[in-house]
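Presented as structure tokens, the chain that follows is alone, the form predicted alone.
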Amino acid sequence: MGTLIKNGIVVTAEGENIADVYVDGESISAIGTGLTAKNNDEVIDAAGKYILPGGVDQHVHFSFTYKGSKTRGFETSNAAAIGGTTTVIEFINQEKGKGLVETIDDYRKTDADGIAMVDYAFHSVMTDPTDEVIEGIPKLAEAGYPTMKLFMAYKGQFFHADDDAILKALQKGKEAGVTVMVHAENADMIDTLTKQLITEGKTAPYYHAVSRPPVVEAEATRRAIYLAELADAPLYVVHVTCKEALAEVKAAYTRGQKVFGETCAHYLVLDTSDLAKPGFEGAKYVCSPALRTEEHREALWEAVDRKWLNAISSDHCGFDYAQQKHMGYGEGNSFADIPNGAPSLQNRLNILWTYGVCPGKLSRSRLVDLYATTPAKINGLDKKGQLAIGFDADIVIFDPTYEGIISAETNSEGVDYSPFEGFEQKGRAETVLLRGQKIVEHAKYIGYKGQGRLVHGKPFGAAYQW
């Protein structure tokens, strides 16, 4: 039995037009006008609605642990589906004594396979950069995990990477087409500023931003770019947040270096005033890099519109406010003890549509490119992120007439707050198909646990090709 979606406005990264989409099994088999259903086909009338590719969120944390506190896992991945995302890519920290591929395989067998409710892939995070581990980087590409991340921030944490590790990873990665990503913040600057602020009694959540000003991000971004230049390798900078770091990415790209970057939905609509909310409320907004001021937000909107940045992710990090975020509360504690990150898996598309498309900051086609098409290309997912014949039938039927309010009470992320609490929402994913199977109907999840499937990426992704 197939599915025929009729009369909708098909939106791709190239443009939009009224058309029908026919799904045969797990794939899209036809796009055009006047398509007809076969016996027993389901017909969905999408008149007045937009047909989008299922989103690809290349930056989620279902297994992140910060000072002993762990995020919610793949059991909450139905939130992605409700938000129009059909593929998520999780970061897996290498376990000491284990290889990069072995760590991912062991994790996915216990924490993702049979649990995930959308399709999923993985990035490796190298934490034990021995010569043997570095020599094994090409095995990631062979195993279908062609991306790797290194943390320049978090001095003293086991996942912090120094310049030696980054340079060697870039050199070895380019041999096999592994795209190296960096979290670009200067760990020593942060460490010094943090200690100084705490000594001065400046411990409230707001001082998280003071401890990680834009120069911290800009310096690390520039340094990573120089390391990539030395290695003659492409570089991907995750969650760019400020004008200064953005300028470094733009300058490198302009002079012909293969340097690219993403930002995240919360950096486009939140700012330092949220960190300064009374009481301990600001802890909800502690994420790294830190939130910036409004001028940086506007620069990011311009950057994603003009293609200076090429993806918008969620950087979803599902920590509870009442318990986990309060690790930084009380005598002897500070902003440095608050687990970093915010839950944002379900509302990425909602934020981008309401605050990007509706006010004219993004076209619908640019939105599709940022939230689905280019993230798939970066990560070598050659059947994802596009409405095209032969691609997986990951499809979102988006109702632009819906109006509502974002609230933790109505989301499915499994945590007790939303950083977008009270935000206006225009439009929603009304129906979502995952490989041709309906998993969201009337904006409610109707799929089942374990419906998601591991997706292997191919090496030499888009960062190698531009």
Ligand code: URP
Second form
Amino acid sequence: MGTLIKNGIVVTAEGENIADVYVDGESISAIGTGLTAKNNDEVIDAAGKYILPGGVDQHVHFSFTYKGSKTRGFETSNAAAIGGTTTVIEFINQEKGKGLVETIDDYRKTDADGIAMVDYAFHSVMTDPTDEVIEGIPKLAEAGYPTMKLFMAYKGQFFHADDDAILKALQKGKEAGVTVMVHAENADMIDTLTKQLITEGKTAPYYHAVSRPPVVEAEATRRAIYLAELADAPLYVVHVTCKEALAEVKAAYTRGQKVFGETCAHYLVLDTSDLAKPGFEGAKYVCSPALRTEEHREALWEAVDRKWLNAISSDHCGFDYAQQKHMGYGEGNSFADIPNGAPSLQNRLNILWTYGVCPGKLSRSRLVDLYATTPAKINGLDKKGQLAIGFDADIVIFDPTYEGIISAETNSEGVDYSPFEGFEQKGRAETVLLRGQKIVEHAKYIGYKGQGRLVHGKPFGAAYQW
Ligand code: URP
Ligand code: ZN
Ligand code: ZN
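Okay, that's the form predicted alone, but what's the structure of the form predicted together with the ligand?
What follows is the whole complex; the chain from before opens it.
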């Protein structure tokens, strides 16, 4: 039995057209006008709705641990589906003494396989850069995990990486087509400023931003770009948040270096005034890099529109406010004890549509490219992120007439707050197909635990090819 989606406005990264989409089994087998259903096919009337490829969120944390506090896991991945995301890519911190591939495989067997409700892939995070581990980087490509990240920030945490490790990762990674990503912030600058602020009694959540201003991100971004130049390897900079770091990425790219970057939905709509909210509210917005001011937000909107940045991720990090974010509250504690990151899995498309497409900051095609098509290409997911024949039938039927308000109470992220609480939402994913199976209907998740499948990426992703 197939599915015929009739008369929707099909949006791709190249443009949009009224067309029908035919799904045969798990794949898209035809796109055109006047397609007809076969016996027993389900026919969905999508007149007046947009047909988008299922989103690919290349930056999520279901397994992140900060100072002993762990995020919600894959059991909440139904939230991705409701938000129009059908593939998530999770970062797995290498366990000390374990191989990169082995760490991912062990995690996925216990924490993702049989649990995930959307398709999933993994990035390795190298934390223990012994000679043996560096030599083993090409095995990531063979295992279908062709991307790895290094954290330049977080001094003193086991996952912090020095320049030595980054350079070696870039050199070894390029032999096998592994794309190296960096969280670019200068760890020493942050550490020094943090200690000074705490000594001065400046411990409230707002000082998180003061402890890591734009220059901290710009310096590390530039350094990573130099390391990539030295290694003659591509580089992908995750969560670019400020004009200065953006200028570094753009300058490198313009002079012909293979340097690319993403930003995240929260950096486009939130700012330092959120961190300054009264009481301990600001803790909800503690993420790294820190939220910036209005001028940086506007620069980011321009950058995603003009292709200076090529993806928008969620950087979803499901820490509860009442328990986990409160680790930074009270006598002897500070912003530095607040687990970094915010829950945003369900609202990436909602935010981009409402605050990007509706006011004319992004075209629908550009949105599709940023939230699905390019992230799939960067990560070597050659059946994801596009409405095209032969691609996985991961499809969002988007109703642009819906109007609502975002709230943690009504979402499915399993976290006790949302950084977008009270935000107006225009439009929503009404129906979502995952490889041809309906997993969201009337904006409710109707799939099942374990329906998501591991997707292997191919090496030499788009960062090598552009
Ligand atoms: O604050 C953040 N972004 N937390 C998640 C880990 C990271 O740095 O990406
Ligand atoms: Zn990060
Ligand atoms: Zn992250």
